[in-house]
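First, one chain by itself in structure tokens, the form predicted on its own.
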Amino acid sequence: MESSSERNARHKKAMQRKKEHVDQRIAAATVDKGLVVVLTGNGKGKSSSAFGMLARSVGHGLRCGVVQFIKGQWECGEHLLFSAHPLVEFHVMNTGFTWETQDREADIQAAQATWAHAEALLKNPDIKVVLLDELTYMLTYGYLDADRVVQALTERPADQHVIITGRNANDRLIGLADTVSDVTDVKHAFNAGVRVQKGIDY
């Protein structure tokens, strides 16, 4: 039987070889760009990440936006704290889920008023992180043009971030990306009939 000793000197020669690996990776990683990050896939996690991650740029003093297609209706939390942030430019949708409005012109005309802002915060060379949440939708609805939309990603300021968020993102987002993470739905307390939760839904 392997001895405590036995087994903590192996594992410090296993972790040797792991920081080489990755010392190694981390040095050859030396282009600066900035990114497009796409967070897709039927789990839940997808928002929460990005505004993560949005969070950290403030933290860092880096000027962001935010457009929010798809919500509007409900109170959600990281409207209440980032809207008013001196940092954070913030534009919401504001009509609600699809499947309420059930007005597909209404719905057109206000995604596209929406996007206006998202194309202001793209030509912005002082806003280096933009956020847009739930565009996917309105890729695969039909509301906005994917040549404008792709055109916009793609003659942003160099040093940009892009995190674009929901379900079913399409072959054109998913191919201009850098990163890009299927959030998968393993289990959600919604299917077993418990309501939506103040701070972890919304």
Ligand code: ATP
Second form
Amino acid sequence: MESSSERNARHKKAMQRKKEHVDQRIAAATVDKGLVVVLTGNGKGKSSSAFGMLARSVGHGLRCGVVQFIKGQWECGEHLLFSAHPLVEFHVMNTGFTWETQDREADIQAAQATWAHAEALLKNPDIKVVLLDELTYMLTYGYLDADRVVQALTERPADQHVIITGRNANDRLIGLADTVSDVTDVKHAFNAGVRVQKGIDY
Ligand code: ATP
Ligand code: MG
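Complement to the form predicted on its own: the form predicted together with this ligand:
So here's everything in the complex, that chain up top.
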């Protein structure tokens, strides 16, 4: 049987090999650029991850913009925190969920008026991070023209990061993104009858 010192020596050797591999990969990553990060999928954690990156960015003193394309029923903690922050410009679409408004024309008008704020942020080189929360639905429902969205994203300042959230991200968004995470729904408390919880859900 392997002694504990043999086991430790084997572990050390394996970790050395791993470190060499990781160091090589770190040394090979030399590019700095503005990223498009897409957070999609049916699981919980898309918007909260996006606002986590916003918190990091604000922590570093970066100027940021947020555009929320769907206004929920609840006053979100992220809005309460960041809309009052001097580094953050925060816009929220003034309609609720599309199944609540049930008015396609009004939704389209609201989406386009809200998109105008996103376009202005995507043209502003002083804004280093743009968060487009729940944008994917605007493309799925056809409220915004995909060409117009793709054009604004591709023509933005080269060092500007964009974070996009929402289920069923359009293939064109996935195509132009640098980082895409598909959040899987393994389990959600809501399905066990638990209502939305302050701090965790909104
Ligand atoms: P979060 O803002 O919590 O990161 P999300 O952005 O991934 O969630 P959305 O589809 O935008 O998810 O939904 C927002 C709200 O719906 C949150 O209150 C969240 O807890 C809840 N939610 C997210 N995923 C699920 C799910 N699979 N089943 C039920 N409720 C969910
Ligand atoms: Mg969300």
